[in-house]
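The data below hold one chain only, encoded as structure tokens and taken in the form predicted alone.
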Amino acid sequence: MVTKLKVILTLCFVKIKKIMLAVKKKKSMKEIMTVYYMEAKTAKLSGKKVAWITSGGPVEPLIAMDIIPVYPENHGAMIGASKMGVDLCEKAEEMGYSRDLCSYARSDISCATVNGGPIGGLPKPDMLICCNNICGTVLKWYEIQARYYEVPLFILDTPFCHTEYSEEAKKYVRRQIEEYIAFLEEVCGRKMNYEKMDKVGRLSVEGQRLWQAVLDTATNSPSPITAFDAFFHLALIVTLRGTRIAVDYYKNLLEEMYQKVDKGIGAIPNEHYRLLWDNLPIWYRLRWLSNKFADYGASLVADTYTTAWCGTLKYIDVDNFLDSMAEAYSRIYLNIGIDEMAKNVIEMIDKYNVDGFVIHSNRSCKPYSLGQYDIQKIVQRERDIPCLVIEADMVDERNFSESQIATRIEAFMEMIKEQKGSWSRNSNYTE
């Protein structure tokens, strides 16, 4: 009996790779992330480990081990887009866990004990890897997951930096890499392949500057990329990172983008007016979003959350991927402080040539929540564009009110339009 499991397995493993090689050959994103996924699910068939990971986590140590990485929080983000939120958090909820608390931890924790979700649950973990550079919900959160799944947690703490990078702050983010990567061969039972990790650090690096690239390219009018764009083109640099895959379907997106460039095309009809966003996506309402601000002529061009995956490159150094990857890891964008947030919006403000800000002030994600109305008020002070406040949740519809956010749109852009004078900047539109 256990003879013959075996061989059915055997053939359905070669009949899974077969598949996965034809797919590779299209790399569309659907394709891509199809693989990605029948690669993690039969991990234990190729004999390969899956690592649960956090968004912000260091991926380029588990590339270099041949582990596969997994993110449950772009779990909960396909959950969200699903529209199976609802069902996950409530199931949560009823398991005792507080509606307050993050819909994509609630969505992960719930999902797990049903194997529920889009692609029928995440494949089970051999470790979990957590970073608490994106928030402090991660660290109970995956503490639960390990105590379920029984398997190894390894933290690594970033010191939150409000302006600077200690020196001791760096010796003490770097001891711990050290420690990360002796966390992953004691679980795997071999030696990092220091030669592997430079060539996965280059591609990384490179992977992040085109990423960039392709979100530069919004700096032309009318934009060939949106915000909403991004977060679907997101994927790979967060999943990926530090994989040719990843370089290879950045150029292809590069080079499509700037074909749009030459012939003028934008990524919406008519563009009149060019917006910032703030924070997490509404995953579930992407696409009326998407068409309300159309409507209005409005691009959301740039948005925070998307180039927090390149906006540390600064701090890389390319032939030293392992001591500035410390570094690195420690600045994202939620690990400093709101005046430093709040620069770099306006950064953006002014490279993207932005009419107007729209913030979600979105109630699962405290640490990019608390500080935005003080990030409203400098903005206002210092640029003087006009800001919307949209009240949501990344993944939990029950706090979505379509009509509510409708009129603030509304109103908002009868602000920009006031402000910038008329809509005839383009003689083409018409309300």
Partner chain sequence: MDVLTEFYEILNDPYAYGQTCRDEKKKKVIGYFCSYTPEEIISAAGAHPMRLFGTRGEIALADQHLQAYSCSLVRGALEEVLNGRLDFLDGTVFPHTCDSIQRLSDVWRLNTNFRFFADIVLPVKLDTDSAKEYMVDVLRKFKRDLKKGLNCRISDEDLNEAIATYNKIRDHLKVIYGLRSKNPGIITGGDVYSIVKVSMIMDRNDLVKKLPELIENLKTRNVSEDRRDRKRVALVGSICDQPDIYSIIEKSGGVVVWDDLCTGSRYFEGIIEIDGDPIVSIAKRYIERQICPAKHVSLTARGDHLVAMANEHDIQGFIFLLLKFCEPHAFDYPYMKEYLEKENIPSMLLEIEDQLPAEGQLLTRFETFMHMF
Given for the second form:
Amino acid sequence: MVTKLKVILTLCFVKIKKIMLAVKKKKSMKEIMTVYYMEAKTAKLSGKKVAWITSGGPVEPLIAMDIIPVYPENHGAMIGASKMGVDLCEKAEEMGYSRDLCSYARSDISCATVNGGPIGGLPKPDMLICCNNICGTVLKWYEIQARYYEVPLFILDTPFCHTEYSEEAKKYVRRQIEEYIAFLEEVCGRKMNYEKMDKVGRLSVEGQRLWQAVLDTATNSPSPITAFDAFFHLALIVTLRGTRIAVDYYKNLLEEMYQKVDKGIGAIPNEHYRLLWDNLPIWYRLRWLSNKFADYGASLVADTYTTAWCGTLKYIDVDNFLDSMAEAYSRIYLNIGIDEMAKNVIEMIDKYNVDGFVIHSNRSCKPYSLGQYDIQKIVQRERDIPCLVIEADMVDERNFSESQIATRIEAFMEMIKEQKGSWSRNSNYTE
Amino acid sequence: MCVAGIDIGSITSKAAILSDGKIIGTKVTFTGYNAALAGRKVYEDLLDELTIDETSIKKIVSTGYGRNSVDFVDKAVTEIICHGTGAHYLNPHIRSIIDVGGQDSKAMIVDQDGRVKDFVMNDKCAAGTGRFLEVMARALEVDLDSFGLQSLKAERPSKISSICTVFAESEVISLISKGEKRDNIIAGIHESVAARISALAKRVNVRSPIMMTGGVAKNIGVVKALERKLGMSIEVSEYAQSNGAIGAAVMAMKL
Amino acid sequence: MDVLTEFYEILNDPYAYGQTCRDEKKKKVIGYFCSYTPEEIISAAGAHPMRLFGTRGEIALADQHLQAYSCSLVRGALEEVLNGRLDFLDGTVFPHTCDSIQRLSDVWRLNTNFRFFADIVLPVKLDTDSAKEYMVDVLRKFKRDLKKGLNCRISDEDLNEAIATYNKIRDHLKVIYGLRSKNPGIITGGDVYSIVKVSMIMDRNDLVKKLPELIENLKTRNVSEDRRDRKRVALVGSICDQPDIYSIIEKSGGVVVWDDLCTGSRYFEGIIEIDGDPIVSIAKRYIERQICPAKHVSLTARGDHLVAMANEHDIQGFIFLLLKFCEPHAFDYPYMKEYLEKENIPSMLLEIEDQLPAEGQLLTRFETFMHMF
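Beyond the form predicted alone, can we have the form predicted together with the partner chain?
Next comes the full complex, and the chain you just saw is listed first.
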């Protein structure tokens, strides 16, 4: 009992210190995320409820209800980045889960049973919110966690938009938004405050606009930001979308990017080639990949992944957030047909003035990866730029072959060089 | 009363003869391409060695992948059941058996009577089998028999992350070219095999006491690495390789 | 000709049969992949629904579109259409199930040129009022798509007539399963599988006449003694287009008496009411029928179903057939195994692809399994 109290006091102290530090200067990502996870882990003390939610799920109602959202996928990314994925995936395989299953799901499922991983496991959920707009995998994953934690599960079913967002789907999703709020009200035992919901909706839209603006600074040459930076800064638009914290953070970040643009500072020292990344990051090899491309003077200026958290802004009506959110969440990048995805890719190629397309064929993510070859064909037909396919996995390092990938990158960069004109690392080439 | 068990595996064939419930002899030979012939031969060789006449053998049980190719036996039983029975015969306290042979690896749980309660077998992939070790030993030009011992000399096992035998081989070759110490690479290979086997074993929740059988049980490097991975000690009997044949003979006794 | 022989003749070359349906019966042939396809609506439109499977040949063309980590059904089906073997089709329909089929639908739509194409974006959860309503809405939408695409009329009478035919077929299949469960010796597992398979391929109006004949024949068959002591097992999984698996199980001392397969009980379970709006009735069957793991009704529906099946059909052990790379089934396996363990029912897992593992290895596993209980 005494030790438990000590731990709690220490935690509170650390938290206060962090907050005090954070007010003094601009909050860093690390500080914000530490405070965020601390709050989530001590939710029981503050009397708040914790909801686990899928990365594409509508978090705004949770924020409005003062429920702490926790993202197993963000956790999966942390597990991958800290290179703890293989151990946890193997643990899941020992539990009977096939090696061919999503590595986020595998590492999260086994992590829950051992409280392992980089932050000693996620805080226990009081409820689970599963939105299948990103994949069908999350349904199975959340069923497993609902059985394990014995907590209620809400499924937001967003019909796949192969070629259209049908009237039928529209009606269905809109009704589910009401059911979602009713579910939250029941679990929390209190009513939704719609005034607050409205504010959260506005903050969410503001955050998404700022995030898009940050990503848009990559239209500059040299680009002040790479996809690798975006993978890092992404955490808040995923986890704290709809909060002031996220808005403030991206305001500062945008300011920083503008300054870099003004001074002509690029994210990599010698930007000669501009590339577009497709699919989730390879979390355990970010630095290696980033250096590898930078060595060839290639900057990954944009990606299809991080734009997913602002890509449907066009469907949102800020004065009617809940209604319009139904459509926005249904039409995200992973919930549309591959011809529509290819259209998005081509728009990005034009917008960011891209010389090559890097496709991560991710064993863990079928909705993202199956169809990539067709997207590649469409892109090459429409824009005739070199494409590179990297076979890997976002978390499970056993599916990454360094020498094979290094060779492919080298060949790909040769092709780009051929196409765009050569650049020698040693020459004093200036634009 | 004498009984015999014949285990016709993918690489080796084994025979065991029991007299009044006691092992009086075992034998191991290579199988070659004709499983039926190999089964017959290892049995006859053992009879010759023990100078026993075939007529004094009351019952014979065959096992292993070639178990149905021999026609002179009384019954054919799968090697999973025979390994369970054999391990139970050698040590009745055994509750789990890990059997790693040339192309298969298996893990099984047995009850107090040696009956198999649950089992798993590798899929068609060669990772975590004797074949994987064989391919790697060849790549490193090391004698397979000293492979295990050499792995114990390593200071720091290299990391071999690929599961696929083909990719792992190229990983090993690139480690060699990077100048990594041979002992470290060998230890890394053993770690990798042990990781595959332990994953399989944990899928059936192996529990102590564990016995390891099959040809790979003779490899001390794999056994030690596996003990570390499972956090449990592993018993290896002197009959590890002929355990399946012994189990078959015990089954014959009960016929 | 013996009914079974006739069935096997069709199965020997289903594509030729499809072509004949088109040429001689002047029916439009609509291909489909899953038991959530509302065949009744297709038949009511005067078209012929025909289930598609993977390929028996090499996969080469499909590799240009799909990665090696997609399942053999998805890759094999794409191979068949790209190499022109499915040219006899007038169109295809893709009900929403798993992520892989969903992407196959996109790749199919972009790389084929049939007259008709439709996605039926079914609900994923089936346990709420809004989902049930959406199920009806989406089936109505499919009816509209079909009318437009095939330029035909579909009246409620047409629908009810089709429903009546399918109800009879489903009932007959269930009777056949029941007869086998009672007397596993009267028919081989391979034959039963072939009957279910042909039911998804053959003209339903012909089929509905043939099945009673077959049932009468089965009722008069004598039980071969050696099958009586076999261990009673059930198969669980998605599809298993491998008739050999039944004979290998039989060789190992077991006999399949029931299943939870998309190409098995999930296809025929549930009767559609002929009363009121036929589309609502069709939707109702899907809502109430045993689910596939890509759908949700409750956290333990599939586990409960297996335990109930074990009791009803006196099943001693379950064999999980896991199609490699099939996510929905692979996610359910650990909990279902545990669920059965709690009831002291043994189970085993077998991973399958387009080719079965070597028979020797299969026999070892099955024989050991049958020895366990």
